[in-house]
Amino acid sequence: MAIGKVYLVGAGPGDPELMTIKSKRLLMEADVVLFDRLLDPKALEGIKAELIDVGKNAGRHKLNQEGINQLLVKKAEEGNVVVRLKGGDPYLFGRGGEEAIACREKGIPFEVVPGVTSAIAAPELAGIPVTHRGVASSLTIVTGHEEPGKDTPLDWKAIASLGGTLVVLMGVSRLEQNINALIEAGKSPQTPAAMVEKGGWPEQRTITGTLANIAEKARSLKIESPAILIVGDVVRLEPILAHKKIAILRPEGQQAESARLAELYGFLAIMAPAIAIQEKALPGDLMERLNDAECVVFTSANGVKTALENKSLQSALAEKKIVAIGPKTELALAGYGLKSDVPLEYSSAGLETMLKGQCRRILFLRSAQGSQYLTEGLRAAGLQVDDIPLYEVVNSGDPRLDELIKRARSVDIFAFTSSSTARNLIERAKALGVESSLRQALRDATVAAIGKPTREELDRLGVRVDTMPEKFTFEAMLQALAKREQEPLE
């Protein structure tokens, strides 16, 4: 039997998109993949190889290092192409050298595929360049969790005397001891410091402070492994260079496009649907009510999709004046070959101005929870309004929302695109028993409302609103937020 080969592959800091082209190709070609815990599960999607989890936590090993070495050799001796997939880079505190030696001793061919190390990637993803002209021209990387009984332990006095930037990997469990060692060795307690948890993952979060208080902040905010400590003046660049994390609470069908837009405007998108769309049965007298109307108003792309699955409704609408609230709604209607007009202002006043003298009987096709201020304003102006609910907005039940709520203190911006996203977020936090923690996160973060009804609902819920765009669209809200972020720091 032909002998196999072992590839020691670095997976980078966590985001599968930060893996190298070669690492992805080898994963698709592998017969066996041994992987560790510092990986996003998405990195293994679509792989047909035998997958073996050999992940190690501090003090909890699925398989010790000697066992991993033996398994690599055994699988290769069976003629397999074996990928040992490791977080970060295999040779930077990844024990890849030990695995390579084990292969060499048994005559197993091996190859190392470098990965982006979290020592550089995690700080830069958090807005902290590890070197910066005029600030730091050197970088020191050390482990924060040494093997017990080493003959040559870390010389913290020498490390403390170095200039530039210090990055401590794998040091969460010994954070206070390591910081105390630095201070006792002469490092100023006022030296800027930061911790980046899960760098490159969707739930990445950053805390900043000084050597004097960073351990207490990490403890109070429950920073967990994997996380790294950065020490040095480069930490002062974080408020300038960090991309803000924005929570997108829209339904699943709008998440991908919303995240793409958010990233175009320089934000890091956290996809956490707070609501879902549940279609309602169309009323039996729908066509009769449609025939009575002179104008039909759609308030969302979701309403367009729900209504126009009915082919007879498509034909009847072709004879009506159609109004779309917002460009996305207009675009959705155009996809069905229907032309619509968009009011300059998405309000009852805007609709009244557009429809004045053209029609007096208006039919709304929209959500059952649609804002009543539109219809009430039109009725007050003497127009006849009929309102047909096409769908219900319900709680999403999405686990990503629960994860967002639990880590709400790491969110910089909450983007509320409807009254129901606000209500459901608060209600879900209450059900999880963490409402007070979420409310504190909302107080600390920037809160954006897409329009007046959403703002009014947030006011009712006791949530301060910082930003509302003049034009009530998601992109306009992103533009307003980006402008706010560009204002000079005080």
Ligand code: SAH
Second form
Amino acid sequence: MAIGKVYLVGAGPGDPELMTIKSKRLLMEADVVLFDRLLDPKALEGIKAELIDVGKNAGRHKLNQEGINQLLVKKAEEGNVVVRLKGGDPYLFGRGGEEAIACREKGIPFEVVPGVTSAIAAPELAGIPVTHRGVASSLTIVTGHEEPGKDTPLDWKAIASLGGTLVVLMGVSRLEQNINALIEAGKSPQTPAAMVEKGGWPEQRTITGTLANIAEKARSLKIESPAILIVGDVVRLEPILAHKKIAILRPEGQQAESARLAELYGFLAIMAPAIAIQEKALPGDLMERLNDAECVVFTSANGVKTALENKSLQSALAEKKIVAIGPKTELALAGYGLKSDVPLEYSSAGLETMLKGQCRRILFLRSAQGSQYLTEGLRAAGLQVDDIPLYEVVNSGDPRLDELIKRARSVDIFAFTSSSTARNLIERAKALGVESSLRQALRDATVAAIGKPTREELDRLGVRVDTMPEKFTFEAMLQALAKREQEPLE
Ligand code: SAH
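Go ahead and give the structure of the form predicted together with the ligand, now that the form predicted alone is out.
Up next: the whole complex, starting with the chain shown before.
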């Protein structure tokens, strides 16, 4: 029978992209994979091996360490290539050493594959370098959860006197006791401290404070395991180096591109579509109404796409003066070979100035929920306005939106790209029974509105708006937000 082998493989802190190339290869080649609960399901996608969850829940062990050791040995003895996938690095508080010894004792070949440890990566991803020239030149990593009689007891006095950076793993359940031990051992209560929860996961959260108040903050904000505690002056770098998390609420079709742009501007994108686009049937008298108009206005790339699926519309439009609100709309029209003009200002006044003396009968082809603000102003100026709804904006019903709403307190920036994104976000929070916590999150975060109609809707909804770009594009909004971030720190 072929001989089996055990690979003790580090899976990194949780983001599957932070797994090593070697770990991915071994997962593909393995016959059996033993894994823990601290793993993104994506890490195991496409793997053909037998998957065994040996994850432990605090207090309720699914399989104890002895059981895991035995299972590893048994599977290898049966001739399998076994991957024992472990969070972070296998030999840092991962009991990987014990599993290796168990293999050694039974004569099973084994190999350890290092992983990115959360002890360094979680602070790092939260904007805290564990060492920094002139700030900290040593790093101490300890467990916050000693097992009496099993672990070598920690010498808190020595730890408190070390200086440098202290990282405490497994520190959630005994946070208060550990912090008290540090303070009693002489560490100043004013020492900066932070906790990073779920570093590298989409729901990553950071709280910062001092030794004196971090436990209280962690409790009130319900920080849960896995999380690490960081103590030391390096925590002061967090406001400078952390990437702000931006919630992207646009419809699915625009998510990927928007997230990429947001990341280009230095943000961490959370994709959470708040709205979806539902096309409407075009009215039977569309052609007559189009012929009647001197000028046709499109307000979004979505509108262009919906309308121009209709071929006869394409040729009829070629004869008209076309106005595009925003460069993306202009680009979409150009994609159909149609030339359009973009007003300098995206408001009724801007449109009026542009159309003055050129046309009196205007047709809008746009969303059913388009803002009345544009059309009313034009009617008041004596122009004849027709408005054909092309699509309806509906609630997305996307589970990612619900997730976002539940962890809204960890969002730094809400980017509203239309009045409907604002309305639907709040309506959904209401439906989930968490409107007040969402509103609190909106008060604590930076709120951006893409343009005036969106800002007005947010005003009506009682949401304070912090920034609005001069130009009506998502990218201009990101630029305005990035500029805000660069304002000098106090
Ligand atoms: N071998 C692992 C650590 C195992 S001990 C490693 O190298 O990362 C488990 C502890 O690691 C947790 O209690 C928590 O303190 C920390 N931890 C693991 N993953 C984490 C993550 N994504 N974010 C923050 N802390 C994490």
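Everything numeric here is computed off the predicted structure, so don't read it as measured data. Numbering follows the first chain given and starts at 1. Think of the rigid core as the biggest set of C-alphas that the two forms share within 1.5 Å after superposition.
Relative to the superposed rigid core, Tyr391 undergoes a CA displacement of at least 2 Å between these two forms.
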